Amino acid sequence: MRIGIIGGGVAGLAAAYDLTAQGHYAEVFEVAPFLGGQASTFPVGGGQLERAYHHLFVSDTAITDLIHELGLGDKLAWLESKVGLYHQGRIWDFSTPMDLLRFKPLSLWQRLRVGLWTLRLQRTADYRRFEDVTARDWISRHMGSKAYQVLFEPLLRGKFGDHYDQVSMTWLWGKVRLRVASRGKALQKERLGYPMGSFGEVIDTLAQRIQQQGGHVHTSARVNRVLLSSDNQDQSDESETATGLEVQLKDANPENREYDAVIATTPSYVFTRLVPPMPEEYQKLLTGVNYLSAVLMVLELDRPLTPKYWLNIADQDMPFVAIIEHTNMIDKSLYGGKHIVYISNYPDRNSDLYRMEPEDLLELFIPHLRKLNPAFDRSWVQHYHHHRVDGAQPIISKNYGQRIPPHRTPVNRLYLANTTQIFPEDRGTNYSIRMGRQIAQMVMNDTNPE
């Protein structure tokens, strides 16, 4: 069986890996000059660093199993993270339940209330209980409006911008369960995983295995459209079937390639450009989900900015939502001794922040970085890097689970696998790998039924 795969992110690569392992031919086409999508890396200080910050939670078994399967298990380290919250001009520790009890901006009763309801969330297994209520309404009603305003609204605003008050409680429920699970049964400090060769080494090894198993992986390769049975004038089937792809490899003319099945891992708004309009019901599912982009500034500093690995910003005047100081968890010797700091935002594509030039964005950030560390000086910045990731975050609104497009599209032998279909969990590398492997099995089941 021959399978064409659109997109060289981890979902597409995971699908190709499993398909080729079972003796099928899989061919991956990635439009970017690199693989990995949101988990892709670039060179920094002699090492490789993710364009967008990445780590693993203890519950991320899909990716950890694959890392071991690829023979890279000895590179995977589990390290204690240091989490903080910037509020009212101060960085508060926020790694353990005891840190919550010491958080003076909330009264003791408010802190206890947040802790008790957090525990109940962690013990609630059925996400459907939260599908028809927003996080704003649920938190305000159960934990109190002050706790919502201080702890949760900044998080929601930072992640979803002007859509913050539309976000389903299911999304926040998933976040709470994930973070608590990473602390273990005794609720000790959170431990996070990281492959010491970078996620780039995992991605490169995955691509190598695909090719060793007889598949092909192309970069700088554009897919212009999915070919359907109606493109063949000699075929008169009433129902459409995916028969191939029109592709354009680097510096080559477009060509048609035939496949028995096609898997698309693009965002939904890209997928709609590659195929004719789907039946109305499915088309609405594709166009009914909005995405936010990620804008990341990566700083190479000659000294630490803060003592925290992850610093949430609970201050709407700040022009960023989180500071992730990578080398406060990962050894800086991997990056030539540089201290690596991510500055994170999730804006709309039409926002000023998204369109701002890197130099202007850095100048905007500098006065606010001094609020986090009054000693900070522009001279600390040895180099900086600017990355935009489109389609980074689907907006998870109420009853989202009812609006997810099925992986099997209305076109026979055409499958869709993207971040809008990861639910009730939030999008992430672990879940993309899980989804890619599930799609591979689905394709094999559909084309070779027992």
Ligand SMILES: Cc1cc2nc3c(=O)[nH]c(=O)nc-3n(C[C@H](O)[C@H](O)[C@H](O)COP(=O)(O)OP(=O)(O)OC[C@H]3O[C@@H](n4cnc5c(N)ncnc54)[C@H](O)[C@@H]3O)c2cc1C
Given for the second form:
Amino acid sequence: MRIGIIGGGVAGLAAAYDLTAQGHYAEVFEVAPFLGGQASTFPVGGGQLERAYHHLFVSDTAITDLIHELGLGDKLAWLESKVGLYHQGRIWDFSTPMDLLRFKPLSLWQRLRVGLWTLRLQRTADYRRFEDVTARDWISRHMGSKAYQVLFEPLLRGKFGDHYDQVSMTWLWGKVRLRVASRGKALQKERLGYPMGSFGEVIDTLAQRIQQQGGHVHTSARVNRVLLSSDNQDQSDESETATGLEVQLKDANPENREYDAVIATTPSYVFTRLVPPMPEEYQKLLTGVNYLSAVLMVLELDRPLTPKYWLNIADQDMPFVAIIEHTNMIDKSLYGGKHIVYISNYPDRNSDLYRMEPEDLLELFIPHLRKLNPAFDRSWVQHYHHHRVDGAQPIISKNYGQRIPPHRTPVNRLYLANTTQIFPEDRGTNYSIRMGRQIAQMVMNDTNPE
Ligand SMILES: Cc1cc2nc3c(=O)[nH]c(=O)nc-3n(C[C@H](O)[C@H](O)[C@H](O)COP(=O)(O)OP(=O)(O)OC[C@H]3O[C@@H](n4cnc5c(N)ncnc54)[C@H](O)[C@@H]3O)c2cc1C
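Since we've got the form predicted alone here, give me the form predicted in complex with the named molecule too.
Below is the entire complex, every chain and molecule, led by the chain shown above.
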């Protein structure tokens, strides 16, 4: 069987890996000049660094299994994460449940209430009871409005910007369950995983394996459209079937390639441009989801900014929502001794923050970095990098679970596998890999049923 795959992120690559391992021919087309999509890397100080901060949770078994399968298991490190919360001019520790008990901006009763309800959330296995309530309403009702404003609203704003009050409680439930799974025993500190050769090494190894197994992986290769049976005038069959792809490889003219099945891993708003309008119900599911972009400023500093790996910013006057100081978890020697700091935001594509030029954005951030460390000086910044990631975060609103498009599209042999279909967990490399492998299996079952 020949399978065309749109997108060289981890979902597309994982699907191609399993299909080629089973003796099928898979060809991956990635429009960017590099592989990895949202988890891609770029060179910094002699090492490779993710364009957007990346780590793994202990519960991320799909990706850790794959890393071991690729022979990179000994590169996977599990390291203690140092989490903090910036609130009213001070950085508070937030790594263990004890840190919550010491968090003075909330009264002792409020802290206990948060602790008790967090425990209940962790023990609740069925997410469906949270589907028709927003995180704002649920948290305010159970943990109190002060706890919501101080602890949770900044987290929601951090991930969903102005859409923070639409986010379903299911999303927050998923986050709370995940963080606990990464902590092991109740009072232990959280451990996060990182492949020490970077996510880039995992992605490159995956691509090499696909090629060794007989497949092909192309970069700078745009898919213009999915070819359908109705494109072929001789076809009398009424139901549409995917028959191939119109692709454009670097500097070449567009050409048609034939496949027995096609897997698309692009965001839904890209997918709708590659196919004619789908039947109304499916089309509504594709167009009904809204995404936020991510804007990352990556600083290479000559010294540390804060002592934290992950710092949530609970201050709406600050023009960023989180600071991830990568080298407070990963040894700076991997990056030529530079201290790596990500400044993170999830804006709409039409916002000023999204459109700003990198140098203006840096100047905007600098006075606020001094609030986190009064000694900070512009001269500490040796280099900086600016990345925009579109389609970074689908907005998970109430009853989201009922609005997910199925992987099998209304077109025969055309499959969709993108981050909007990851639920109830929050999107992540682990789940895209799990999904890519599931879709590969689905394609094999559909085309060759027992
Ligand atoms: C800021 C940020 C931080 C994150 N942090 C973490 C983390 O700590 N841990 C974690 O596990 N995950 C994290 N993630 C999420 C994780 O990176 C993604 O969930 C995962 O990489 C998505 O993989 P994917 O293959 O499903 O999609 P993508 O990576 O989006 O891949 C889709 C690919 O399709 C390509 N494409 C689009 N149109 C075309 C076309 N016409 N032709 C050819 N190719 C096309 C795109 O260029 C892209 O490479 C983070 C994401 C962001 C944005």
